[in-house]
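Here you get one chain, nothing else, as structure tokens; it is the form predicted alone.
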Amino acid sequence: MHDVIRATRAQPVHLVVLALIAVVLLIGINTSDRFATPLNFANVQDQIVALAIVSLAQTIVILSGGIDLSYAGALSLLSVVFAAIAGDSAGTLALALLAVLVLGALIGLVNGMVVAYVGVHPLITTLGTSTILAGAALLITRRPSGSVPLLFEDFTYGRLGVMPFCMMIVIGLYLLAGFMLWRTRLGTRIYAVGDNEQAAAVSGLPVRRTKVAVYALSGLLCSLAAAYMAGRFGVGDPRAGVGFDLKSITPVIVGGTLLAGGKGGVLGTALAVILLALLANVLNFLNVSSFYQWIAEGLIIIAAVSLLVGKGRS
């Protein structure tokens, strides 16, 4: 319980990320006159919605001591299914959303059952699931297809001032996840299982059910990201999720959540998503190739993990 309470407070890593955000902002302001404009900041928010949702899901899974690499295939399949059902009719929009929510939760449920009851390592389980789902998406269509109602597309592009509607939803999701992790029994169990699974089992906590719940929640959040991506693209893309399996891990690590589980939280992930988005935006203004951006992201991951490991050993 002490670790859970401590996780609600600002940690040194959060202050470091905040300082880095300030540095990136200063660099951006001095790089281009277009950087510190309402339009640019709104665009940055649009670009991080899907990653922020998937990273939130990954944070919860990693806190429980697991990992979810199924997002690449899941996002692809779910976006294709959403666009296939939604079509151009507003009347089928609710059905499409319900379908992907149920399917996303079911994908997560299967992952959780295999991990918790069969005993297959989560990395292998979710990587295999991702491959299956990616193949299923390509069986349905090999190119972007389907459509979404105009009103849903307008919603995904809509803004209130400089804040996109979907970013408001993301903020709400992070607040709900934070409350769940820090103020509910499920949250306490997630931290306990991630910190020491054997001790949690000896204490009588439902370890297996907790793992299943975590992966089901992860799949549910993934389905929201898939619906958003379909709305932005206007179609279902069978390759929409490519790269999201690893991209989702970066903000979690940079935000201070330990890969071993049991330590960290959603605040660090939120700050890291902002940092990485602003960094990519500045590098774009500097005309830095995306290949160099990948290299920079990899170096950031290595540096963050090294610092956390060193801290854990001290």
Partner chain sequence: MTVSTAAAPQKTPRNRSTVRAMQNRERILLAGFLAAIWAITTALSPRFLTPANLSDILVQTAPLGFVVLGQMVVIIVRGLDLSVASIMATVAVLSTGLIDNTAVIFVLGLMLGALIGTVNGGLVAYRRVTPFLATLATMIVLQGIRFAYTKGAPGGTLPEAFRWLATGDIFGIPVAPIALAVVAFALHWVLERTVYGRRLKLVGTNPDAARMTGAPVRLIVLSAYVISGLTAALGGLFLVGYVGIVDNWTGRGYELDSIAAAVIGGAALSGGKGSVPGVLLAALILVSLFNIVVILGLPIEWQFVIKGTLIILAATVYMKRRRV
Second form
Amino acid sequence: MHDVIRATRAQPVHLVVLALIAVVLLIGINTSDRFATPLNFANVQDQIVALAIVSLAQTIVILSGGIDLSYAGALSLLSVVFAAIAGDSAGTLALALLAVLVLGALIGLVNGMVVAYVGVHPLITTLGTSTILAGAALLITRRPSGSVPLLFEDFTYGRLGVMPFCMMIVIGLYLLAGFMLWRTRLGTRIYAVGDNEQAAAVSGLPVRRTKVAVYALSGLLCSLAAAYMAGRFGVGDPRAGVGFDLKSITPVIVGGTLLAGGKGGVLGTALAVILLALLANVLNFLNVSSFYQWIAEGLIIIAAVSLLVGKGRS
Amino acid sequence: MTVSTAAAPQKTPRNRSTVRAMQNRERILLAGFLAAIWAITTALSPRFLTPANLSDILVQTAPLGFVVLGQMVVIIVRGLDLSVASIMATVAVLSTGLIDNTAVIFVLGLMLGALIGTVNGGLVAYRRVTPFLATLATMIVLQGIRFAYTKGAPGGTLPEAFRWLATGDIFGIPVAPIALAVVAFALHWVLERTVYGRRLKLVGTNPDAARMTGAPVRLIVLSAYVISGLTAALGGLFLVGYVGIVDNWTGRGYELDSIAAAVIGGAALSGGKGSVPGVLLAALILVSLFNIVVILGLPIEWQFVIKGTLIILAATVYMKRRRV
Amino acid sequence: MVQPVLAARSLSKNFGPNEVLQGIEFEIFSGRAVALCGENGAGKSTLIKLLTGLYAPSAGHVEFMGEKVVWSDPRQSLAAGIAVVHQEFSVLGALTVAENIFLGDEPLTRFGLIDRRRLTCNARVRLDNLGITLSPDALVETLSVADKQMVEIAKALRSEDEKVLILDEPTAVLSQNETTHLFRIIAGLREQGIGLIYVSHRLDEIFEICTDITVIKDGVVTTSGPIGGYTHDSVVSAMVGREMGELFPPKAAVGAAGTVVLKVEDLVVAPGVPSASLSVREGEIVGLAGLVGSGRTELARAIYGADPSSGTVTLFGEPMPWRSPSGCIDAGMLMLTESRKDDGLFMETSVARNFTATTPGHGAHPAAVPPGHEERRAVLLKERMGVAVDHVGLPISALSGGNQQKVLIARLLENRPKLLILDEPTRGVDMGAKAEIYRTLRHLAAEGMALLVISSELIEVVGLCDRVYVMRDGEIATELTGETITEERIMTVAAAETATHRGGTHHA
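If the one shown is the form predicted alone, what is the structure of the form predicted together with its partner chain?
Now the full complex is given, and it begins with the chain already shown.
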């Protein structure tokens, strides 16, 4: 049991999130007969996939003490590129996947190099690259364009029982990331660098290389999310990523990962993504407009942060 | 997000130039860059260097100029204000929606901006919430409030006087840039010529040392966010006045543009640095680039690519220069 | 003749014109523990940095296992088997004990993954061998300072074939019980054949655990040999026996002090710490002496309102109910902090602005400070204090430590304080600047100011202060005046065993 808690980096705050999920579920069940149905749960999962992947990437970056605001531009460019290459055959699809993975990793590498070797603040760096990438996406196409093979579109819509195929992939990615953080040297380094960069350097850890690896990983995950989004839309939308930079941060914070780095983990992000998606779903059933949902989201962030700050003081 | 400051074990002799000389050189560099892009564009297109176009650039600079002033003050105290765009839209929607007297709109808008700034500053200074998260939360909450208030579709017409402020001119000189110049001069005075301004910069340079020298650190941090709320409110009002339509998404992107302009203008996220002339030059550069891209007939998306490159380049240059 | 594991052979080091170490001879044998003693600034840490390759020697060399070595990087000495436990921790709170011990050198499985079972297991073995009872799975941030120190030691000794362990003031943060525990571990290490260098101010400890002693004073070894040949007094006199020369101005005449300026009664800095009472009078320089970690800085910061505390502080008979630095400044009490870099200077800011930081816009309207105002004031201050700088617009980082300190003192004086608290006023300052600072302080006292000076340098306390409070374990242990202020007296009180306050608690 102890090992499980250590490996998953479970925290007391996760119990709060779980309790909130239970409350939201109860409200949902009492609100509408259509809430607790396979169809609705499958829908909720469809809402989760893209944000879950991007938030996973953000979690890893934040754990290392950085932040990645390049998703807005990166997702847009990557999905445009994907749809431009994917065409309508399995061969072009494979090529498109390869292309976005390489491009995603490259974007991350550039971010990481500028942050680690030039020393520019990650916020400024990724804000800059995001702007560039957003521009590049729009230069390629101003309107949603390109196409994806039907089989890929079907795949992104496909389900096994109540679970979309892509949700399984998301779960797989979270498990992999959790495993990486728990069982690889890179994982330990990420926590060490995020916790105290100076102490990590004194202990002989390759701080800069760790940072580069983290941003590269973030870029790779981003390309998966971009491919998924292109599959769902059937085209590459040059504005696909708008808002994802800041949206990706909320679940990380609500899940108990500290913005300062070093503390937290992917379990919290997963729970927070589920909580936020279910909350939005139930509020829809309650006919609460998305306007009030925003107010709720903002207050949740403040509540989560205040809770954690209060804990840090004692 | 820790900013690493590698402690040098042995001190190397510093470059022998004064702090002020270094800052001046940074501003001359910016002015030189602005002059260079203007000169190149003038050479490429006769439509650039005309009174009408220059006046256009100045008018368009006004809203961003207001916002970046406040953003800079917040960055000086080691903060960040992500809520400026949301403040712009919320102030514009609420104050123009409630009343149609120009003076009252401005008074109301400024009060609202100050109120939101107080909330931001309170969270950061007294609740110790990270500036990034505090202002992110405010941004989202405000978004909800104004959409709920307008039910998604703001309406109403803007009073004539209001439009004139943002687009009109006095004897051929556009009003909006004059307003910006007045506010900018006032802020410049506050930063450079008052005790409060000195304290503000000291708090940003080293909050612990500032506290030991008797500065009311928390109050000063709070005040920075209030200033940002005020300038964002002004920016929002001038922007809707310029566009002519009140929209729930008024000012979208200004949070990032204002941070970009502040950084290009010499403000550093590590705190303590920033000047009014610097960030105004940077805002003018960003707006000029947009104008130039249009004048030269390039796809307007090039402005994003150039802007992004400029942010990273500027940050790199400042990094290298200041680390000497 | 047994060969030393690690030795310094006529090792010298100078930084520019400053000779920090001259011709040091120093040997460590396996299975023995050498105490390295000396006052602050005597050159102990420089010697350690030379032995581990953090600095390169200016002359002489380091010998390891009988061979001359030239370390160009501390990692080389680390790999050779020289482990250092620094005063500042390098352990990471977010990781477990086991993860910290093997950070960067985790045991891997065939597939290159961290072998968690072996990691825990190896850590447990390591901890057991050292006699440390800590769970390998415990998160370091949940541990006490003492346990973090243990993790630091376990981390330094993780490879099992360490030959030398250097401990720099390891007990500064430990309680008596924790110290006893550490000593048991150290004894075990000696049995395993490790050679130890033990840097400490606490003489009792040194006599308890060390086999040899080397005393450094002003960069030269004054004495060295087996510890049996020394007494408490002979070590102290080897450490401090120095002529005062022209360094200090004459003290005030006895009874010259005027009315009481500062009166502190029953000030409690933190729960569990004994309360402190003291007073400072007009025209008097009062010293606050004691070992590092004895609570001097904490007491001073509490008086100044920089940290919360309970108790009464009275200034000229007026109680100060609500204390904060700005409140104290308004009341005429100012403080020079211990660490210039952390909470003293504004680093990338001009000398002029640093000069005027406590009084920006002094003498001008607060909303209309004329341009060049602070520069003009700074030029006057610069000349009055004799600060060596070409232009007051230069960044303060361009100045030497002594000049930076003068700027800081000058800026406090701009408030015309009635009481000055100075925490380590001459730290990192060269001899010439020290003498100037002493003269300035005495001059201020002669003009009627009350001064409270914290110092780790005994000679400074003795040479400068009219009255001295000696602190030990958070409380004021004694008060010395006039002729009774001697280095030996202070040291005896400061380093004494205090059974009453230490024995009570049991190790959890």
